[in-house]
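To begin, one chain is listed below as structure tokens, in the form predicted on its own.
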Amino acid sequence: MDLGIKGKTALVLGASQGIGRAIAEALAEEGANVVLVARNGEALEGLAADIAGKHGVEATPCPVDLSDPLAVTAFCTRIENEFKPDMLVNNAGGPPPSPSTGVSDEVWHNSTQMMLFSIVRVTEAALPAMKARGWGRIVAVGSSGVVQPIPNLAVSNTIRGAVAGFLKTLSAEVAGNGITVNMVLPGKIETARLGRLDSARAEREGKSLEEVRAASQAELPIKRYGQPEEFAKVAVFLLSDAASYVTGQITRVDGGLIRSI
């Protein structure tokens, strides 16, 4: 299937590792140029060189700290005047594990800035070019906590739910401009963050990491963790011309983790 994105430009947040990196690589494999965004400039430089060499596309590293409001403002100016993306992947890292109460103001403020306010501003900056072309794709990486809160991830559950509400509202506002807006929810995908969460659980429960991983995978209908590349393929479809009639949706890529309909 021709996804119709060859030569288009995708702005990928959180591109230096895990799910964001897998999406960037999958987009480049389809012939899309990519602007790679993350805090780690050195990692982005290496990834950009690798992607450009492997796929023959333009790969531009763009180090940005999404938790810094001033950095986000400067970044949005570049989006509007320089990058003008056809596709936007909103992907922000998750906050530290925590219960619902007793979380410091600093954690709430920093997490909300990085995971919500920055996403709103970046999305606003990307929209004018999409509207001018009459074509655009926005996909946000969420969490299964949006539909089923994850224990000990209260901050993430709260903020990602707010992002889902923003995107659903936006999807109706821009659908007539040829722009689709969707959210993809990962379940237990084999990333560094999942490794940290499993390690924290092992410490809380007094178990070995191997025991926690085995028990966690046994609870999944598919009986294994997902790979970032499996998640990326779904995201890239939603970013493509082939998904032109799909908008305002929340799609799960979770191996059957969420049991509700």
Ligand SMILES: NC(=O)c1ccc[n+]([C@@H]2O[C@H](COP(=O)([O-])OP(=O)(O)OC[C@H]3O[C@@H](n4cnc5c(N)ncnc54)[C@H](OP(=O)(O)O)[C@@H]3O)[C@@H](O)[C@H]2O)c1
Contents of the next structure:
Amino acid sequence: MDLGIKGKTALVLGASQGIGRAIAEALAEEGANVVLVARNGEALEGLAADIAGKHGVEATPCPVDLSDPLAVTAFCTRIENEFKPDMLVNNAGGPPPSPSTGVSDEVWHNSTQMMLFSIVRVTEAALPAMKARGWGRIVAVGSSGVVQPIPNLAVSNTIRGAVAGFLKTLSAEVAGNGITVNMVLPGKIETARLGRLDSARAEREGKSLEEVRAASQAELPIKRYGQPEEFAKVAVFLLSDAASYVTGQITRVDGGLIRSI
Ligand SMILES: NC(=O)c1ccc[n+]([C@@H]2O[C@H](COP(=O)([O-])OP(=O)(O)OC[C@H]3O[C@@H](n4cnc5c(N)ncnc54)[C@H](OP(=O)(O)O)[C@@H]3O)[C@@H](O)[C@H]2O)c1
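What does the same protein look like in the form predicted together with this ligand, given that the last one was the form predicted on its own?
Below: every chain and molecule of the assembly, starting with the one above.
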């Protein structure tokens, strides 16, 4: 299948590692140019050189801290005037694990800034170029917690629900402009973040990391963690021309983790 994104430009947030990185690489494999965003500029430089060398596309490192409102404002100016993306991948880190109460103001504010407010502003900045072309694709990386709140991830569960509401509302507003907006929910994808969450659980429960990983994988119908590349393939399809009639949807890539229909 021709995905129809060769030569188009994708802005990929949270691109230095994990799920975002896998999406950036999969887009480049399809011939798309990529703008790579995260805080670690050195990692982005290395990744950009690697992607450009391997796939013969343009790969531009763009270090930004999405929890810093001033940095995001400057970044949005670059999006509107310089990057003018055809595709946008909304993604970043996740908040630290915690129950619903006792979370500091700092964690609530920083997490909301990074995961919601920045996403709103970046999306707004990306829309004019998409509207001008009559074609655009927005995919956000969410979490299974959008459908079934995850114990001890209260901040994530809360903010991601708000992001889902924003994206669903937006999807109807821009569908007539040839722009689709979708969310993809990871279940348990093997990345540094999943490693940190498993380590925290091991410490909480007084178990070894291996015990926690084994039990966690045994709970999944598919009996294993997912790989970032498996997640990326679904995201890239939704970012492609081939997915032209899919919008406002929430797609799970979770090996069957969520049991409800
Ligand atoms: N992996 C899973 O199974 C899973 C499950 C549910 C939800 N999720 C969510 O999916 C998203 C991606 O997960 P992942 O597993 O790929 O996480 P990850 O391995 O921790 O990668 C997160 C990426 O976001 C970047 N990032 C973090 N904070 C940032 C900030 N303030 N500004 C700009 N970039 C920032 C990181 O790069 P820098 O450190 O260089 O900034 C990195 O590139 C996260 O929101 C995570 O909570 C993941």
